[in-house]
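Heads up, the chain below is alone and in the form predicted on its own; it's given as structure tokens.
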Amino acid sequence: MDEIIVIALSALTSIAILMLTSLGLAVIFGLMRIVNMAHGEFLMIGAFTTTVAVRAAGFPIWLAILCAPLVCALVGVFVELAFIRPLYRRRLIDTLLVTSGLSLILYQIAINVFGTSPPGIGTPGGFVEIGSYTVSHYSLFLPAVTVLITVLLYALFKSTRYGLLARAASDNPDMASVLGVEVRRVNLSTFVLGCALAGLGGGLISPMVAVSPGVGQSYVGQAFMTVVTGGPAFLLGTLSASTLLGGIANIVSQLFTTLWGLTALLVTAIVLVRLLPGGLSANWSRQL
């Protein structure tokens, strides 16, 4: 019984990590249709911001994590104005090429500044004993904060003026502009929000992973598979896909190896896209 509980808690943590590392991409790709290949580097920036704030500045871990989305938001403003804004209404391949180049630049800058194996930070909090097993408090905290972030995002896009304008600017920018919506400003806000979410995800996972210039690249493929599998409901669809893919990957990893877990995630995503080309949320009445 204890083993089943530990496996279930581990699965919840894996689902939370997959959701946290996919949320920023879900907003930018799912809502704006921008293929942000630099998403992994924004995760990396968030993770490094947290690590540097703790180790060099002596910040408490929770304050350091809050710094991560702020730094990524500032970087996101520059990226949107300099690189993304000219690409609106262009082909997806154009955004893919530009953000791929940006990804390489940010990765090399991180190597030049931090090296290939910088020191990390420890996992905050203690441990709880479940029979002969121990589970960290932080691994229990991640699912709870993931639910909170998801609920707040849902409320933001569903119940606020910004959320209405963001969806309008995405669905029909010409009509939104005619009605007086400043589409460029709304797009900037949405892109920056996606970057901030990526930074927050990187900051939250930084105590549990080896933070390096390539840390984001470890998650960007899984994030894209999650968002694509989730379908047009960029928020709840991503949550559903994270639950399914993350749960399967974790259970297979527990039974076999981590490599088999990632393989199971990939195979499941391929099967779902083959059977449901529009994603899990293709037939949902509420596309959010």
Partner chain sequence: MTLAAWMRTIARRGLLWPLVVVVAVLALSPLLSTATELKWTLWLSFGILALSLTLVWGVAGIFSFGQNAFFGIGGYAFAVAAFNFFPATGETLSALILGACVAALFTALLGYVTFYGRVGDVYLAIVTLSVTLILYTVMSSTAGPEYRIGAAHLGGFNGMPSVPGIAFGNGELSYRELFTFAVCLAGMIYALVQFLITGRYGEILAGLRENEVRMELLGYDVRFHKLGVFVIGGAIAGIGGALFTAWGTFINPAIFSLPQAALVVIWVMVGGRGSLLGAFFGVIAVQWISDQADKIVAQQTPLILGIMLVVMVLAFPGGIVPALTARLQQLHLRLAPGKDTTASTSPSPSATATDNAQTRSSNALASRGSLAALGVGKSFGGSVVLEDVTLEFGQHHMHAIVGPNGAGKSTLFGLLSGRHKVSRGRVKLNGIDVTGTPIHERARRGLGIKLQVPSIFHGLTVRQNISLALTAPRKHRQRPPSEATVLETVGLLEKRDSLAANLSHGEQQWLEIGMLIAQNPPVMLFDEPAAGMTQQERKRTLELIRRLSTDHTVVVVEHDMAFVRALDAPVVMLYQGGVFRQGSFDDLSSDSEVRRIYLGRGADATHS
Second form
Amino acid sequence: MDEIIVIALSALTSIAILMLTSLGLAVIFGLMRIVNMAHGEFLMIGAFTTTVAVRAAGFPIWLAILCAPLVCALVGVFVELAFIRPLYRRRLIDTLLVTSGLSLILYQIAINVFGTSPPGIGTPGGFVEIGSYTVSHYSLFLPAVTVLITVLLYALFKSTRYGLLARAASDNPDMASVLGVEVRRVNLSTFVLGCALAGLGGGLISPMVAVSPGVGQSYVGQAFMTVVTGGPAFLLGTLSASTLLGGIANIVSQLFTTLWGLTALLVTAIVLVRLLPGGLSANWSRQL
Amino acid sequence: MLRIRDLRAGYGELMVLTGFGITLEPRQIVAILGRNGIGKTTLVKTLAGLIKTRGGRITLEDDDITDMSPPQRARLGLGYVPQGREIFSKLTVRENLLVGVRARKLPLSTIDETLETFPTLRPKLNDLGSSLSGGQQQLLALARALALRPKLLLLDEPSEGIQPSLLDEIRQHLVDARKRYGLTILLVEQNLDFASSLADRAFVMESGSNAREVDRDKLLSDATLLHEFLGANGEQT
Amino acid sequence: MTLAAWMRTIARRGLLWPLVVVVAVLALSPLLSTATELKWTLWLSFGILALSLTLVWGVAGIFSFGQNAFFGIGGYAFAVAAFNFFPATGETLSALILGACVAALFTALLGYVTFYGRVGDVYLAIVTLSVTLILYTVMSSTAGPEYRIGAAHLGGFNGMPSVPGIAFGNGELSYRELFTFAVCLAGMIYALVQFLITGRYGEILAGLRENEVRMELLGYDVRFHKLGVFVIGGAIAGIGGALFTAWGTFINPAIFSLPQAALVVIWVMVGGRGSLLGAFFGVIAVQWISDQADKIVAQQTPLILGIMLVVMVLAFPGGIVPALTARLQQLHLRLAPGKDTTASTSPSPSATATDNAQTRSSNALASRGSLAALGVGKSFGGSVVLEDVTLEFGQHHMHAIVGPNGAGKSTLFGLLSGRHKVSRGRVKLNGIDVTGTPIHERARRGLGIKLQVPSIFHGLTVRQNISLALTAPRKHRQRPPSEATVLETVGLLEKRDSLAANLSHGEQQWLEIGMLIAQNPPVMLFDEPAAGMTQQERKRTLELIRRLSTDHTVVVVEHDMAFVRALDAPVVMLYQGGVFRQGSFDDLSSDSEVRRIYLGRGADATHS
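Can you give me the structure for the form predicted together with the partner chain, which would complement the form predicted on its own we have just seen?
Next comes the full complex, this chain leading.
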């Protein structure tokens, strides 16, 4: 019984991590259709911001985590203006190549600044005991905060002026502009929001993983597969895909090993692409 | 109201409008007819700001809007109902109506006022735009534009694929809007009946630089149009 | 075949160059230092990898962002097999072959999912790269002792050291021997790819790159061919990976990293996307630059690669690719006319020539088909666009479908051609039910389609365009006419070596009609053939369609009523998504209801 609870909790944490590392991409790629290959580096920047804020500046962990989206948002503004904006009307492959280049540049800068395996920060909070097992508070906190962020984002896109304009600008930019939407400004905000979300994701997972310059690249592949299998409903679809893929990957890893868990994630995602090319949410009546 | 002088526009190397001109007086409904591919849609899109002007002047009331962006033109009172409706497919009907209202920071009560004139949209408010039928989408596109109380409305083939009964409804909306707040309309059409029953003046676009005015009552016997639409020979008229 | 004939074939297919290079390099190899040979061996393995992307992306137009993954899989498979085979057999050639096979199998699975799932081009790039990055994580987590395949331990992040090198049964090759082997291997692969792309298969790949829709309409199974070239590319990358592993006797997961994936793309972009030798030049240039840069600032390869990638894409506002294709086309123009000058002495299209062509074609082709829609309907989302349409074409030579904008003409066209799936009802072609049959299969069974906007292969010459249609797979009985007949009929004989992109709009329309004639299907379907044409061009098009209707069943969907009138065919009028009237043109144009719909005359007297 205890074992089942522990397995379930662990799966929940994995799902949360997958969702947190995919959310920024869900906004930038899922909603805006910008192929941002540098998504992983935004996760990495977020994770490093938190680590540095805790270790060097002595910030409390929660404040350090909140710094991560701010730093990423600033980087995001620069990236949008310098690289993404000139490419809005170009072929998607061009965006893909430029953001890949950006990813490499940011990766190398991180290596130059932090080295290949910088020291990390410990998991904050204590532990709970479930039978003979211990589970950290933080790993329980992650799913809760993931749900909170998703709910807030849903409300933002569903009920605010900005959210409506952002969705309209992505759905049909010409028509939105004719109705009075300043599409460029809205797109900048949405891109920056996506970067900030990636930063927040990176900051939140930083106590749970080994933070290195390559940390983003180990998540970006999964993040893309999650958003692609999620389909057009960029928030709830991504959440469903995270649940399915993260759940399967985690349970298989616990039963066998991490290797088989990742393999299961990959195989499930590929099978889903074949069976449902439009993604899990292709036929939903809510595209959010 | 609207003055177009020597307008030039096109796509890439292809110039479609090569010096087009026309003038609309306030509260006037002007129809432009002509065969497929002559440049009617290009004209409307250029006026809306979606295609860059390569030459000439466009003046809306006292403002030179030639180099303005689409949102700037919208704020000056330009409304646009595009060919093919261009409904936001991933937004609900209500959200489709809201986009312009929110973008322009108009009071939310505008939506309710609009729905009073478009009661058929009310039961569909929470459905996705893509789930509507063609006719419903056309009404939504019209409601979306009229909700913003434009001074000038650009209408690109509203009759396309629409049943006659619905066409009457659309006509009624346009006539009412003119009566209530003095809307001026530039209508691009294929449907001669719809155009002639609505327009004060009618033009047949014959090239990218020339439109010939036709007496609207004689629209239905215009030789060029008959030849184009029915393949009839000139002498039959 | 005589030696001279062999030499001619080799020269014609562009194999002379690589042969000369291989021989020259081998002859010079005694002069090279061991360090140089080692470096060049590495570059050759990279060159093979770049070549695989040139084939898949440059030639066939499929952007794979995971080519390094197939390289890595080939490398790992080689390592695993070498550890297991070498002690027993003393050779690792079988391991090399196995490396290619495993990589091919992996690409086959991935390609099947993406091409048969019909995910878009960009999705393929995303899926291949995501898979690559996930493989990086997967292979990095194989450090535990349980990850052992026979005698091989996968080794996790640190990879597999001390892999046996290439061996033929009497010990591992020396550096010099390995270099010789690598040169020969790269030469062979180059020759194979060159041979593939200069022949008939090359035409198919060029067709895929230029216009997938037209390929399907001609009867080619696009998914199958894309999968095919993707797998060949995967196998080649796998061989490169095996050579890479044998070179360093080492492989680790870094091969699956993003820098490595980007590197392959950069090689190909630098070397020129469509050029096979460019693949090797690209490797040499980029590797040389990064070696030099490494001497100035050590260990900054990703930074340099990143900057190269960003600058290359941003510095070519129209895309690097068009810039390269433009160059490629010039190359084509230079080469193509010289190819077949002997056959070019035919006269300019005269009345007699066309008449001859016509009689010839009449004799050879005469057989009409039939096309029927039985109660078909179509809904998009919530809107019903077409409802219960039953129409049969075939009892006459020519049929016209008309209707005002939005009546459902293009939807009906889509249902007949196979572009759209019917929501209700059945479609029959020559009496056979083809309701669920894909586009290419309908084409093979004898349905030819002319689209409204000319759908041709812009980057190919007129003759290559026609050739793809002449040799398209077919299941109907009608044999293709000769190339000359086709070119004469559509009046493009003079322009047969021009690039299709350089034809006028009208000529492009006729080229597309020419492809239909080459397919020679019993049923031909035209979508607004007169759209955007000058008066002169309309007249010629009308003549062409009339002539075709003498021995084919022709269905024309048209908006322009003057054109329909001139067709002089029975007319079906669609309105509001259904069949509104059928009859002769005069019946329809004098029908008061029809006039009401088109003109509104007397529809509602109160309004006028």
